[in-house]
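Shown next as structure tokens: one chain only, the form predicted on its own.
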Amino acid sequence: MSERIRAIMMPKWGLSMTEGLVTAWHLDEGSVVEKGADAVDIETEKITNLFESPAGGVLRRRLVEPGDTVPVGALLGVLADAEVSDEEIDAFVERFNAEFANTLAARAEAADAGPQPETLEIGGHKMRYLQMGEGELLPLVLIHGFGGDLNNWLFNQPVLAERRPVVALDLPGHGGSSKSMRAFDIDSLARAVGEFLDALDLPLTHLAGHSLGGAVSARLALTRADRVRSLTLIASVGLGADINMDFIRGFIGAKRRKDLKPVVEQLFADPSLVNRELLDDLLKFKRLDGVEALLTRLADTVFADGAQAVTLRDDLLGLDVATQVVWGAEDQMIPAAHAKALSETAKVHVLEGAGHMVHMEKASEVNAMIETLAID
């Protein structure tokens, strides 16, 4: 490709992402665009996500407009410097276009389009896990939080595995992992993730956790400083006693889409984000069968009277890892007030327009923290 003339293709975001609908240009054509600006609004079958453009340069061509539906892959947009032709940007959109039809015609044959999850057997009980990414920095392992799975991570961990391996797992109870907990607490997630990071032969990583995943990580660091080089806490439990037990409870509650939608919401500062799909992804796992009561014992746990009953805020003060905390600053289900917890020794950052899911309403941003942190 050449370095006069960048696409903006369709972004991959997630296991099942196949296509994109485009549902609104935030750049016209000719305009001068730096690289990380934004760029277009897509929706999945999963969720709605600004992108980012990957480059700078002058916006000479748009090639899908609002309503168009394309594949991964596809040609979004052309940038180039001011002084390419219009012949060499046609040239451009002619090659480009070619080369993609046979990418599609090999992935219509291909069983395997891209990384899979895979599973362990570690102490009887299996752990499934995602792994993207080489090279030679440290590894980073992504702890995602009550009710969630790794497809919590589809907007950070592609872009964070581009320089190193990033592995994000399921943790016990949740996601394709084993629908069984030997004990429903902090610490026997913490020696579940422990002894799944032995299993893997990752004797020392970086670490992000949200939310419960926040906690499990930080108790990790705690135990096994040796093992963790970063920590990354995003809306972490165990930084002061407020939850939204509204939430938990509707969340383990919810049978019908109807019930559920309001209490998803409340994870976003945009509902509009929760779609009909992704409803049903969670629908589907509290379905299975066990879990609506392994919830329930995990939150009444964890969640003991209507508050959280881990505190760690003292001894992560004395803990000699680099960490940074971040919150979106209208999160319904941890007070934002939270990530003030350790701003004696920690990074603290507090971003506007996010909820609770902050590391997917801000992406880049708490993409670019954690690549920042994760320094080997």
Contents of the next structure:
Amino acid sequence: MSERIRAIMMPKWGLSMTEGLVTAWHLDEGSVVEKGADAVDIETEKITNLFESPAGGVLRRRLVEPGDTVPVGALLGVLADAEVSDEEIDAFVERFNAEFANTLAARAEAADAGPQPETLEIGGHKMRYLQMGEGELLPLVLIHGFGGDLNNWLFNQPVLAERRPVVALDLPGHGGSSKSMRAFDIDSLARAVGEFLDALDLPLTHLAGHSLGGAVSARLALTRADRVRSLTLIASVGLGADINMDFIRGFIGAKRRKDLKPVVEQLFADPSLVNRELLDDLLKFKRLDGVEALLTRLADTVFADGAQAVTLRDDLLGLDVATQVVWGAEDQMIPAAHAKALSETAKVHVLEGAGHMVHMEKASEVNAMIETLAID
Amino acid sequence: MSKKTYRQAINEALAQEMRRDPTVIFMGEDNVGGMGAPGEDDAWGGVLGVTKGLMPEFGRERCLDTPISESAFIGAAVGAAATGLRPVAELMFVDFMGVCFDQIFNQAAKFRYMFGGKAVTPVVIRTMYGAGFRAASQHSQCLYPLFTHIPGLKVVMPSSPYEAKGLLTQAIRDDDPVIFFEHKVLYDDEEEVPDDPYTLPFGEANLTREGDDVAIVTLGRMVKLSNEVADKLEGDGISCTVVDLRTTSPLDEDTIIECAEETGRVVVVDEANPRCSMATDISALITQNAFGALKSPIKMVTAPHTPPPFAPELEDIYIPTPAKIEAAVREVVAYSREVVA
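Previous: the form predicted on its own; requested now: the form predicted together with its partner chain:
Once more the chain from above appears, this time first in line as the rest of the complex follows.
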């Protein structure tokens, strides 16, 4: 594809996304755009999000309008330098659309839904993971939080995978992994992830973990520092005592959508991001045999007596691995003040306008932070 | 998670519960098939193939073919449940249930009550219902109102593959007799269904759509049609809640009343005949409890009070259709607009 002319295409957020609804443009035709500028609001069946311009230039064409639903990969707009002629732009659009029509036909024929999760059996336990991307750079491993799964990285993994392999996994008991755990604490979760990395033959990786997954990645880095190149802790457990137990209990206990909704809304600075599909997916997970008991035991161990049971702060201060801490300023689960716990040794970023799911709400900022730390 | 049909979802629920609990067995006419015919094993899986593939794993001891005698094998299933097994009996078409009413109405439904709670009867009777299969009057009825009428029975109406697996798993684990209604037109419908076992609670309706203008209260196959209508009308500025009852007994009265109060306009969509039906029952429930919130009369979209016809043209007229549901929704909306104006 010509470098003088650059395409803005419908992104793919998450496994099931096949098309997206454009709800608003933030750019006018003819405006000068920087890479990362607010470009388009896109609504999927799972979530609504802001899509940022993947490149800079002059926005020469807007090819979709609010209200249009188009498939993943479709051309939304065209960026080019000012001196590129209109004829060239039109030719580009025509060529792109012709090729895309072939892509769509091939997709329909192959029923190709993009990268699919795989599973690995380790010690009788099934671990599900999703691998994306390739490249020279060291692999990155993403570890979700309590009650989450690999889909929590839907805005991060595809972007981070442009230059390296990125593996998002389901922790034991979560997502598509076995609904069983050998022990209900952070150490055993870290051990399971370590065995998983060995089984995938990933001797040296960057790690990013969110919430409980932050503590798991931190524990992993502490036990095998020579095999972790960098550590990004996002709204992480393990840096202080506070934890919102109303959320934990409400999340475990909620059996109906209307009970779960106010609980899950606490995860976001903007509660309108929580839609039916998100809640339905969570309910479907929570209904699986054994999940409620497992989450209860995990919470009872990790958050015993209403406080975080394990503090990794002192150990992490002595850890010789490049580390950063990322937090949403409006986090209602774990206060953003915990971010300061590692300020002596780690870079600390607190992002305004984001809650606990800061990697979803401020995806491009968090992606940039991970890429800045994980340089090799 | 993978896409499964309604048929596969039911088969998987059975297989997983049979693995989990050795007391789970199933029985029915040609549920296995090939009995006594050399070279033929696991030939049928019931008339529409739902139980096919289970016998090789669980053996003929737990996968039973029965004589064509519903009164005998439903009675046997009820007795087996009372004495420690968890039988799942397949009664091919609900239309044939008449010959074993005593076993169901007077025995299974009454044991727990008449023995002061000391007896449990964890039997599931799976059965096919509904029109649209060109199968004429004796193979196309709904009949779930008859069973809903009897205290002591639980009546389950799965509307999709995901619902079918979770509700059947719950039915098998439930200690009361459950009549499990499978719509014969839904068997090839497909959706994402988790591979792991899970249960869906009885007595909790599910809102498959949420809207402000009209509540469509429905069940079974009609949920799918109602969803289509809700999606279409959303584009025209009419937003509908669709209430999938999931079970008619127990009935989630609270959700029905809440949705009626929130929207003020109700359409009940019920494939059964209209006298003494879920449609009339729900309409009465709403009128008694949410009359003050109603902005228009409740509309019922049901089959007419006739047997399901055999002539395809007549059968198509008999079954509630999206067009009829849409017309009813538009009518309740128009009615309230007149009053407001």
